[in-house]
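Just one chain is shown here, as structure tokens, and it is the form predicted on its own.
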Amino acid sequence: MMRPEYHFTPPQNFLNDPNGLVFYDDEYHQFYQHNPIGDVWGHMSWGHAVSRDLVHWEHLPVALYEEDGMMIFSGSAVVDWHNTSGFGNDNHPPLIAIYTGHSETEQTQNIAYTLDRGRTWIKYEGNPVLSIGAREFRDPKVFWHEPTQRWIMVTALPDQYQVRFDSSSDLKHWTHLSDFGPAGAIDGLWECPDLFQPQIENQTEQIKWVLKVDVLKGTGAQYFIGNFDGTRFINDATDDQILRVDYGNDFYAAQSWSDVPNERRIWIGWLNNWHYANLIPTSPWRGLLSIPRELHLRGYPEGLRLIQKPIEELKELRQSLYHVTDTDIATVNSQLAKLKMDISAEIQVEFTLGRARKFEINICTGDAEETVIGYDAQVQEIFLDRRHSGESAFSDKFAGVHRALLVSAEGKINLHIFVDSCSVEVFANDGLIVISDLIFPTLGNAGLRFYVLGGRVRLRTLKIWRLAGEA
């Protein structure tokens, strides 16, 4: 399998959750769950890479290794600007990694620090900094809460379907504040929480918090919108409401960067699924991350909703291939048949349905292969069908169709699609709905065509770029 052009992959071996995402001294740090000695899960450590634009990455040595029977599970990182930990000084703030130490009997929260921009790390000799005697207690997300002038740690209590909140003045000593949950989806273990304040589109005064939590072997990821007062999170909705982050099968363990300039909130997720994470047909690497996505809240009649948009920096990679406006499907298909497509591409399309019952975009087409992105007007659903997308025999959990309700505004739909060698990410109606899936098409199958059932569809805009990157 060809390595992706613009999605992050490790040089070799296994990757899963993104960890320790932090911006410092003009560098984005990206750590990730990593097996440094094999291409399946095991010997969990923190791999490491840095970037100045979130697009081009420099691979660095493994930051935190498994040691003395303790694996380094997921966590976060912060800049200790005021040197509350005492590891640095006011003129040279340390970076602090907060991670779960995993043994056969217990999961605990631990810290490590660096004074050389993340190039070398020292594990705190007083670890663990937080232990509750539990086997299921992990994935700390830590941030500085300005109103209360203290650090907040958000962790998952997976088998209790709860998120736990603790506070600290120095990152070393922690006090339990409250718990949230069960709520929303509880059809799988809760993992990888994140808590942040995204900007609300077209508003400057209202403040809301988003609490994201993943549901292992369940819905994938869900989020809650509410208020956090420095002690507890209060959900705005009823506890039975489920708001999904992504409607595909392969977006998990997303984490947002700390300390990003201009109050941007950007996150990235693991493009994979535990049903087949150890089996996907890639080598010498196994596992990749999504494109980075900028997050906002947007108001709708039913309330605020999380919006995900591809970061602007990805435009650096564009090489224009095709651009038409206000045309019909037959004309476009005729022109696309003559176009030399690249599997690593970005597609923007806006269309008006008219009376058509179904509209489809068939990508990565070839002999008996295609991935179908479509809209079914009869049930008002967007879908991604990967049943014939290429290699899938490695798991009976892989082939399938993933759907989401999407009500069109006056019959108009817009889709923003990112295709790489083994993935598709679809952003519908300006980021309201996202579907992310792996695919494994045969090398060279990069065709593109449109299909309409039961009426006419007018293409208002179609833009296609090749994305030439270095992930």
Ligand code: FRU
The other form holds:
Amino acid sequence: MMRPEYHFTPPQNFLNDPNGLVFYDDEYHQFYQHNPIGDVWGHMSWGHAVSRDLVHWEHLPVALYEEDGMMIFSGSAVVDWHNTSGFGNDNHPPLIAIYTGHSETEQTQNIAYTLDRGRTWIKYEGNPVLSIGAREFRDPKVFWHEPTQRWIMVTALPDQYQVRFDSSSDLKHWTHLSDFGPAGAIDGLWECPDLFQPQIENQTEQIKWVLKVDVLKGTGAQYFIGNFDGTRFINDATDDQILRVDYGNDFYAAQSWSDVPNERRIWIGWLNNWHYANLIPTSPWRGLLSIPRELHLRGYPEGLRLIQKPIEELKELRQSLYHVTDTDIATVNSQLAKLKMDISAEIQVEFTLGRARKFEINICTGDAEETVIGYDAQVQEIFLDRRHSGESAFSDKFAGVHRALLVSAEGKINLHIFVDSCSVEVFANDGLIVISDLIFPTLGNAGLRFYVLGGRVRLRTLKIWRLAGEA
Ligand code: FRU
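Would you mind generating the form predicted together with the ligand now that we have the form predicted on its own?
Let's see the whole complex now, leading with the same chain.
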């Protein structure tokens, strides 16, 4: 398996969740759950990389190592601008990492700081900063709450299906505020919460909060929309409503960057699933992150929904391969057959379904392989079928079809697809529905063709780029 071109992978060994995402001094920091000495989960530490554009990454040494039987589980990082922690000074604010210390008997919240732009980290001698005597209590996400002038820590109480909120004035002493849940999907342990205020498209006055939490080996990432008053989160919907972040199998543990300029809210997730995370056939690295996605809310008759869009910066990587407008599928297919497609590509297609019953894009095709991205008009579902996508025998949980309801006005559909060696991310109808899935096609299988059942479909536009990373 070739290393992805433009998706983040560790130089070697195991990677899971993104951690400690913070922007400071013109650099995006990205830490990640990492086994520094093996290619399966274990010895969890924080790997580290930095970037100026979220697209090109420079690998740095491991930032926080497992120590004295305590692994460094997931967490976040903030810039302590007012030096509330006292670790730095006002001219030189410290970056603070807030992470879960995992031992056999307990999970606690701990902090570490750096005064040299994240290059060296010092664990606080007063750790842990928050301990409730629980075996399952993890993944702190911390942010500064401007109206109440204090830090808020959001953590998961996984086996209670709850998110817990604490506050602090100095990041060292924490006071319990409230708990949220159980609500939504509870078909697995809750992990990796995040809480933020995305901008609402075409609106400036209204403020809404999104609370995201992942459901282990179940629904995956889900979110709630509501209000956070500095003490508690109030869900706008009834607690039985389930809103999914991604309809594929492989988008998990997403976290948003802290302190990004211009109020942008950007997150990145781990493209994997705990059902087979230790088994995917890649080497010498195992695990990759998604493309960074910019987040908004958009109003629909049924309410606000989370919108995810590939970040603009990815356009830097484009090399044009093919572009047509208003063309029928037979013509496009015959032209595509002659095109040298690349396994690292971006595809944008807009079409109107008309009377067709099914529309399919087959990607990564070879003699006996294909990954199908399609729309089934009879049930109004978009789907990704990876049953014949390539290697899948490493887990009986892998092969399958993943679907999402997509009701589309006048049959108009647009798809924005990112393929990169072993992953597919499909953004449908301007980021309303996302399907992220791993695939392991045989090397060289990069074909692309369209297929329509029961009607004629003209492509209003089709654009294909090769995306040239630096892998
Ligand atoms: C999520 C998770 C977190 C935990 C970390 C351990 O994928 O299980 O809850 O902190 O991974 O690596």
